[in-house]
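In the block that follows, a single chain appears as structure tokens, in the form predicted on its own.
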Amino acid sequence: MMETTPGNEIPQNSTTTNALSPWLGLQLQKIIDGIYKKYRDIDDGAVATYIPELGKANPKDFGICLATVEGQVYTAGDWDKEFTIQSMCKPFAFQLALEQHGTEKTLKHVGVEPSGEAFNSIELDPKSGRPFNPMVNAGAIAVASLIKQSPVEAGVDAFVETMGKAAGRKLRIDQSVFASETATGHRNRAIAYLLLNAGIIDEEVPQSLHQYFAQCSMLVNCKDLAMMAATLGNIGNHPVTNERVFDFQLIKHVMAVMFSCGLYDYAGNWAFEVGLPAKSGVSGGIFGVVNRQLGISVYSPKLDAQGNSVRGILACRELASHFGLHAFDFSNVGSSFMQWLL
């Protein structure tokens, strides 16, 4: 399904004016519909159950969304099905930490190197003593400690409000998932106390964990994620409202870490095959950013052994192949993802 802003016009306050023509839009929609139909019956993988509430997801759900930086939205399948953002909150939290504390201070608490370990590993970088990067749980908890507020709900509300500005609608926390995360997050508690022992976070460990668990429990759908990604790609401005959401000078740091660390133990293969800054989550979502062009998102809750959506990986590979989205693809000439149609 193709969507545009009211009146099928791009907002006059948009940062760009080269909106896709109706014919190009129809071709783009046709490709997305074809990818959805091609992979919707794939049944590999398993729904995550280590957080009990996640195990309730419908394994048949599958949605795709592309949002351009001009504000056009293209969708297929269950694009409007809500799910919790989980680890896909991590790049946005890192962005907020950089904005609030600056690069130098933030990097005293978390590194930017791929870990080579599982995302929930109870381990710090032996060279620096910091978490390896903000995309693994240790780094994300360190970041949560930086952006928490007092009272703790103020920090959660600030995060959700900012994410709502990036998504273009008001977002909320799934209280059932939050309760489930809090009740079963013992490994994350162990990580947090390791961070405290190493001097990475302060003594307000419960508050830092509250911030982290709540961030992961925020509800989104494919359109929200694609718009959030497009906001990053649109130098921090929302594609429709043109509201400044993120500091554009810091986005490059976030996307660099997403590119190298965003897909758990699959990050190297993702960079090789798809070639986009991206982040996945164990709820089954993946979002990616094509700088100055668009945001993409896919949702399907059945995961592979690395914790990434099986259908999501397949769909993103094909999207990248069709449109030349890989950062180093020869067809990505002139920073135009529609070169192949011209």
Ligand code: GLN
Given for the second form:
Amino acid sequence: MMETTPGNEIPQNSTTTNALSPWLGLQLQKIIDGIYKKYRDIDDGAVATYIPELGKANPKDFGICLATVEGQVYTAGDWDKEFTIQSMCKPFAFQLALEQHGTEKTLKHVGVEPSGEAFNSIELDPKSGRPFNPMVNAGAIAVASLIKQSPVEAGVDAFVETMGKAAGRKLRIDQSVFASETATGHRNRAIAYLLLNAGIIDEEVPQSLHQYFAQCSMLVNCKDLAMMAATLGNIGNHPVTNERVFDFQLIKHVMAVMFSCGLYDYAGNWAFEVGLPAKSGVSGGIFGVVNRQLGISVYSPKLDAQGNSVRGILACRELASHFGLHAFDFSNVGSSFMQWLL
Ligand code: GLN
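With the form predicted on its own done, generate the form predicted together with glutamine in the same format.
Complete assembly follows, chain above in first position.
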């Protein structure tokens, strides 16, 4: 399905000039439809059940979305199906911590080194005493502690409101998933108390966990995620509303950490094969950013052993190779490769 901004207009301070022609849009749509058909019958992996509410996901769901920084949107499959953002909230929360507290203070609470460990590993970097990075749970809980507010609902509301601006529509928390995570998230509680013991977070541990669990329980669909990614890629401005959502000077830090740590202990393979700053979540979503050009997202709830969506990885790999998205591709042209078709 293809959508465009009304009149196909480029927002006034858009940073790019290569709006796609309708013909090119159709070619792009064909490629996305082809990727959807190629992988929709892949049935490997398993839906996450350690958060009981996530186990209710339909394993057949499979959606793809690509959003350009000019606001054009291309979709396939279950692109409008909602799911909780889970760990894909982490880069955005990190961005907000950097904006609210500055780089120096934020980095006192969380590092930027890949951990090579699972997302829920209960450990700190032995060299620095901090969580390895903001993309694993320990780092994300440290970040949640920095951006929480008093009362705690205010911090959650502020997060959801900003994410809504990045998505271009009002977003909300899935209260059942939030309750499910709160009831069963003992491992995250263990991580949070480890952080308290190490002096990384303050005594308001339940509040930090509330912020973290609520962020993870925010509902999005593929289009929201692709738009949020395109907002990062569009120097922090939403591609359609043109609202300034994020401080563009800090986005490079967030993208760098996504690139090196966004897929946990698969991050190295991801950088090798797909080559995009990206983030996955246990609900089965993955999003990636092609700087100054595109946001891409895939949703499919069956996960591999690292907790990444099986069909998500396959589809992103193919999108990247079809469109030349890899940051270090020989031509490094990203979506402007499509201009060659003209
Ligand atoms: N809320 C999940 C957790 O803390 C997020 C994990 C993920 O998406 N990888 O376990």
